[in-house]
Amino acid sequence: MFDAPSSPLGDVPVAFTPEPAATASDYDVIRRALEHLTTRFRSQPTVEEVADVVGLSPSHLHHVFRRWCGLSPKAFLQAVTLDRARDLLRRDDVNLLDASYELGLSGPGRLHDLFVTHEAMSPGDFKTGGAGLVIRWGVAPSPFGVAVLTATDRGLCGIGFADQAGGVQEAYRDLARRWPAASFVRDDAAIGPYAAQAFDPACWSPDRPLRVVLIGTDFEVTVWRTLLSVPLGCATTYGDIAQTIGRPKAARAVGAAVGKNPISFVVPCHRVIGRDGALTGYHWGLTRKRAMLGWETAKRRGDGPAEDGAVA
């Protein structure tokens, strides 16, 4: 019997839902409104365009961003702008990793973060594929699409997402060739926990950690426990992360390794970015990690009013 509801996740919802207001289609307006914004970037557009361009009236596509992550278009697409992202990198010569480690839980980013405790498959299970294991899977709503989520008995295993029709079938295939040799069955109801813990800021708490098992070689691994260091709100670079782990020449493995990150969002990969403060890659899509990184200043500023301010 699967046990997910009650050992790894402990006291939280059965089912994850949006907040009530929430729709399904919000995460496809500001995932166009992202595109738009991405494809213009050089003439800096103004809310009333991209509102035409998504089909809303400004008015309503500022409802529909408060929704979603508390801040009107304006601060919203200014947090995602290359600017914001550079920011996120200064740390006065801090490596931001290194005092994650000193800091824990008491670090300021940590304030309105997803808590994880984490575990890599046995070296066995990861020779054999996966030989034995019973992993669920399903597919649960998420303020960035569609996710698809899989689970073994002894915590979460692996996230995608999903865009257009087939897109869930895919992402499934995706995660699921990581246990070539595992046997899956689909059961949205015991996902629905995972992804409440995973995605509901409210079932955020020290006390009622996330679990997760990562499969992968002991490098791969390495590269994933430290990501999990990477505070909300904040990034650091592949170069850094090769620093941290001791391989300092080993930049370009870190950025292969975190291109495998079976488990998108809850280990952050999309926290990674380059040095000058671009992107990158993202193996979900760009315009979804733009969301994400927006997202997540939104809850780190907290619950308070959100300041508007030019489209930068």
The other form holds:
Amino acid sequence: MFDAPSSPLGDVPVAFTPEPAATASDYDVIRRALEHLTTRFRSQPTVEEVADVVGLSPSHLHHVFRRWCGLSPKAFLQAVTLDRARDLLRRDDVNLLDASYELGLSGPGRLHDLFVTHEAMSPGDFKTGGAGLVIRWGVAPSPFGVAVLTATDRGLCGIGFADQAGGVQEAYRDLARRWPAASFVRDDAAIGPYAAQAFDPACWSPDRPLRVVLIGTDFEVTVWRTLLSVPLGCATTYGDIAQTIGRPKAARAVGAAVGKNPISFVVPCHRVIGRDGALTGYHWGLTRKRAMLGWETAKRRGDGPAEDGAVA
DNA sequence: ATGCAGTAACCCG
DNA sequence: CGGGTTACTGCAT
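Could you switch over to the form predicted together with the DNA, since the one displayed so far is the form predicted alone?
The complete assembly is shown below, putting the previous chain first.
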């Protein structure tokens, strides 16, 4: 499944080199490439064309792209072309949602499907019990750009993304603002392992579950929990989530809650789309949502060769 | 009261 | 038919 040992995901054990220069500019290239591929997928741009746009040789682009996304540009394009993400909305999968949804939204619990242990904390609990809480935060590379992560000693509590080198500060502020009472400490080393695990779902196992802390209102936490049971490479709609949690008409409120999801990617808010298959919105940018969806779909298909000679 | 990451319906090329 | 726009909802905050 994972045949790219050179992938940044494969080995980001603990430390993150404080030298994001090369990494950051690489991502900028990737970002523009993704932008081009996703906005112009209709015309099926060639690798050469994209390389030209981002100012790299085709082979270099191929190399960098592959390192970041684990897929060749060609394979990625193929994945994104399913844009009418309708294809991901398989009616039968919705029942799967019902099946794995359980009650009891407060306190620890585990999603058997995904092996993410989570703990819910209401704003009230957080305010009283977690006022002096220390939150460590750090920066790490990810397949979707430079990621900013936050964690308490109980587990991961936030993931955000930065678009440019300076964007880190912005992303950090975005996350930090959500827990005004906490004190923050920069600690890349402590964050590293979370990043490594979070962006490699293959690492989520019963023996080493990803520990996550959800901080929000009851309604929000319920929505986020439900999201956790949407299988990788699938998609659901706001309305379906609403139905699943027993408020069939709260689609719109669900949308609002989904948008506040603090742990992007791990809580797969990118798998929620409009009823007609349109990608409605994403806090960290629609392009990134597309990238995640495409990445997952391609990943799930277990596509291997990913060469230009790939099947049409 | 407010605003929303929804939705169904309609209109146009 | 596909894409863009409108009018209307129901609900958490």
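This structure is a prediction, so every number in the text was calculated from the model and none was measured. Residue numbers count along the first chain shown, from 1. The term rigid core refers to the most C-alpha atoms you can superpose between the two forms while keeping them within 1.5 Å.
When the rigid core is held fixed, the Cα atom of S122 travels 2 angstroms or more between the two forms. When two forms of a protein are overlaid on their rigid core, residues whose CA moves 2 Å or more are considered shifted, and L71 is one of them between the two forms.
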